[in-house]
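The chain that follows stands alone, in the form predicted alone, written as structure tokens.
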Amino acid sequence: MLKISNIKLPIGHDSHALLHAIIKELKVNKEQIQQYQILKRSLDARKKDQLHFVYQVVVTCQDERKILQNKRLKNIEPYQETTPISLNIGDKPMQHRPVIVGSGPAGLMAGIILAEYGYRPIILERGKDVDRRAKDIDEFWQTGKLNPESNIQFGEGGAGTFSDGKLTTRIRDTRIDHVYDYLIKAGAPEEISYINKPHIGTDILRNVVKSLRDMVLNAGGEIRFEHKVVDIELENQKVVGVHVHASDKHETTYIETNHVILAIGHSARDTFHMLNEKNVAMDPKSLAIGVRIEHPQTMVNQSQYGEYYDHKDLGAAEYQLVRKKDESLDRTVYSFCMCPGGIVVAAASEDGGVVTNGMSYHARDLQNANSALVVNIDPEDYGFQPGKSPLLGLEYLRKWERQAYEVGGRNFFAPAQLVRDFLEGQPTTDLSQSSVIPSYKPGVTPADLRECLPEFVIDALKQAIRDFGKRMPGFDFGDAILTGIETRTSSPLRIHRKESGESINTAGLYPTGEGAGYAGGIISAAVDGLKIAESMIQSYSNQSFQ
């Protein structure tokens, strides 16, 4: 098989266009090309008069070795295929079956390997189940009544499944295809393993997560919903079992375990408190703070596609802004999570405090595009030092998310301002006559942000503002609804492990993905999770299980 890369064809071609340019490429006839396969599909709009879109595929046709051997051809090589997950067994004795906490990327993943191998793995999920979860969510919007073990972060499929269901990273790792393998066979739309920007959307994220689900039952592993693990016993430091509480049966019971994946979300800050009194290593991390800001999503369109703005062929368009610290500005600014014909969401788990996430459907058709605009925070700006409390970075978000509560009325309705005031130091009064109608349910409060945000991070989101209204037109609308505050964009804490997956200093614990600070989105959590699981198999036998 061989690999072609950087074949440009124009936006609206058709469906021979490919075809005809793979033959051009390997000068070859058409009955000499026996399959072909999109391996990546990019969209280059760096020349908005100029768009097209860039493929990478791998051919099987004749004669492959003669072509390899012609060197006028460019941006050919031999295709290497990702070869299936293949491990060997280890042998030291596992007693007890592994236990897993949290059903998220991580955790799911996990399951499926142990199940598959063999090892009888028991995830243990304090929240409900996806379709349960769905309706607890939809009544927090519409009603600002919360349930603080079934929101937009605790929950079968974990924080990603009510998001715009993104599929990029940054890491580089054969895992990734693997990944994708299992959610295409869960359901996903197939295109995730080919084009540039993969994503899934919430709507079919939902589906595809039970998928996932039925895959760890069929091979011989068990979910247990609303099963919240409020303690780890440990002898020596050594894990020995897990209290759970079963919140549908009013009641806590102890399972013996040697082995737990910690595949908890960056929210469960509960368990961060546990661990922490249980000397679990551990440290802060560097956080975000900021907001979300919503714009019409054909502004956007127009500014990253020109003239092509509406065309059939190109989706609801994206960016991604950085504005990074220098002689005038003391820290970085970004765009996070940007979901283009989304919604701004309502995404707390603690009574008491206002925290907003983005969402997408598949078909990002909805008015307004947002993404999360947030100010980088080292832990000295929240006044870590060493010998001090590592929980400290998510008090200070929980002191920001509270003040956010305040401002908005006391009712989980979000301040908002618009970003003409905002720009201006002025609080905004009436968003009624604003184009840009706020998404956020329950509800927005017109507000001042400074009301609620650092004053060091409102300077910098106003100087990023301005610079990214000059690099991106319209960025600064007047109208474009800033709305406050996003404060999960990462886990606060990183529980530190060696590199076989185990705590440092608590054995038998595997700290694991987002929550545990070696993951940042649905893939890299994803990945975590089959390499925690990987290092357990290939150290420990499953015959205890068999």
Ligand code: FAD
Second form
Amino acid sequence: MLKISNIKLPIGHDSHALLHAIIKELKVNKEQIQQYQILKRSLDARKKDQLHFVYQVVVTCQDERKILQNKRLKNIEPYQETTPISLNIGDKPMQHRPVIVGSGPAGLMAGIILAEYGYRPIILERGKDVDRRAKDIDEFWQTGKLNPESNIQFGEGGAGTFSDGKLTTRIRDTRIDHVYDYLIKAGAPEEISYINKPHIGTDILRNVVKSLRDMVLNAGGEIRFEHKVVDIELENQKVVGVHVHASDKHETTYIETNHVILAIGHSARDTFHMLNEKNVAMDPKSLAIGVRIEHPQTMVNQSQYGEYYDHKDLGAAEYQLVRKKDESLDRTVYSFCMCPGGIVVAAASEDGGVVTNGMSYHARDLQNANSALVVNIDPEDYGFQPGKSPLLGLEYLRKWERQAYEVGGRNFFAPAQLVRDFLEGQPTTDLSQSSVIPSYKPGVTPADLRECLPEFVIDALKQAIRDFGKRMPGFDFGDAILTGIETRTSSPLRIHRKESGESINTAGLYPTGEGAGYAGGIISAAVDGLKIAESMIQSYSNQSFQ
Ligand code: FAD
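Other form of same protein, the form predicted in complex with flavin-adenine dinucleotide (FAD), not the form predicted alone:
Shown next: the complete complex, the earlier chain at its head.
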């Protein structure tokens, strides 16, 4: 098989164009091509008047060796297929079934592979299954009535289930292909394996999550919803079991286990407190805080695609902007988790705190584009020094979420301000005249964001919005809406672990995924879950507890 890179084709090319381009690249006849498959497709939008797609393909054809020897052919190399996961099972005895805490991407992936290798894992998830969870979220958005155990952060599929379903990652790991394979088997469109910036949207993702659940169950694993791990039993700092509260039955039970994969995400603040009380080694991390910014999607399309802004082959345009700190700006500001054609969502998981995030459907065809716009914060900024609690960052975020709740009107309405007013330092008193209609539900309260964000964050955001406006026309549009506040871009702490994935001071505990500070996003969390499960499989035998 041969890999051909850098095949450029114009926007709107027909279905035969790629095959013709392959034939031209390889200088062969059509009959010599046995099959081809797209490995990657990206859009080159650097020159707005010359937008084009760039393909990387794998081709099976006659005379491959001869083609490779032809020094005049560029961008062609032999192709190595990804090999399926194949692990040697370890021989240390495992007395009890492993327990996985959390059914987000990290927990589900760890669960699937452990189940496939015969370890019969038990996944404990504090939230509800995806259908019942969706009803609770809908009720919260309609009425402002939050269920602290079933919301955007907690429940089957984890934090990303009600998201844009962006499947991009900056990590490099061969497991990424395995994760894509599992997602495709679970019903995700095949294009996620080759599109440069794949996304599937919350509508598809919810069904994918159900199929992933079936994979765990069909392979012999178990998932218990509405089962929250409230305590970990340790003997000489070694895990011997977990205490689990089943909220549907109002009872707490005990499960004996010596292996706990902790895939709890970044919002399980009560669980972080419990782990800290158990002296599990952890440290605070840098975090980020800011707002969601909403623009008309057409404006973003025009700035990114130029004259092609409404071309049928181009989806809703994205952007990614960073303003690094320098002499004139003492903090880095960046856009994060941009959701084209989507909505700003109420993503709270605690009573009395407003949290925003973004979500979209597969079609990405709603009126507004939104993105987080956040400012970096280091542990020293929130008063951390050696010897102080590792939970300081978490408390800092909670303080500002509560402040936003007060400013919003104590009913989960989010404080919102026009970009025009924000830049001029004026409170917004009326949003009804704005051409951009805020999408956040249950609703927004016109406000002054200075009341619910630190002053240095406000100053950094102002400067960044002005700078981004120079780079991306319209970014500083006066009618654009800022909705506050965004606080859950990453975990506020890292739970330290060894190379094997085990906690550095608590034997049998395997901190995993975003909450433990080893991932940021759906794909990297899933990869981390796979990695930890693989490490466990390679060390321990699944025979001893059967
Ligand atoms: P999580 O997905 O957070 O899962 C943790 C799970 O553990 C939760 O289901 C929780 O209920 C459960 N849990 C916690 N404590 C306990 C306990 N004590 N007992 C039992 N269960 C417990 N990332 C992307 O890559 N692309 C996106 O488009 C994207 N959009 C997002 C949009 C939104 C609205 C949100 C909130 C996040 C988004 N993210 C996105 C981030 C992404 O969802 C996370 O990075 C990812 O889900 C982290 O995976 P995880 O498995 O580590 O943790």
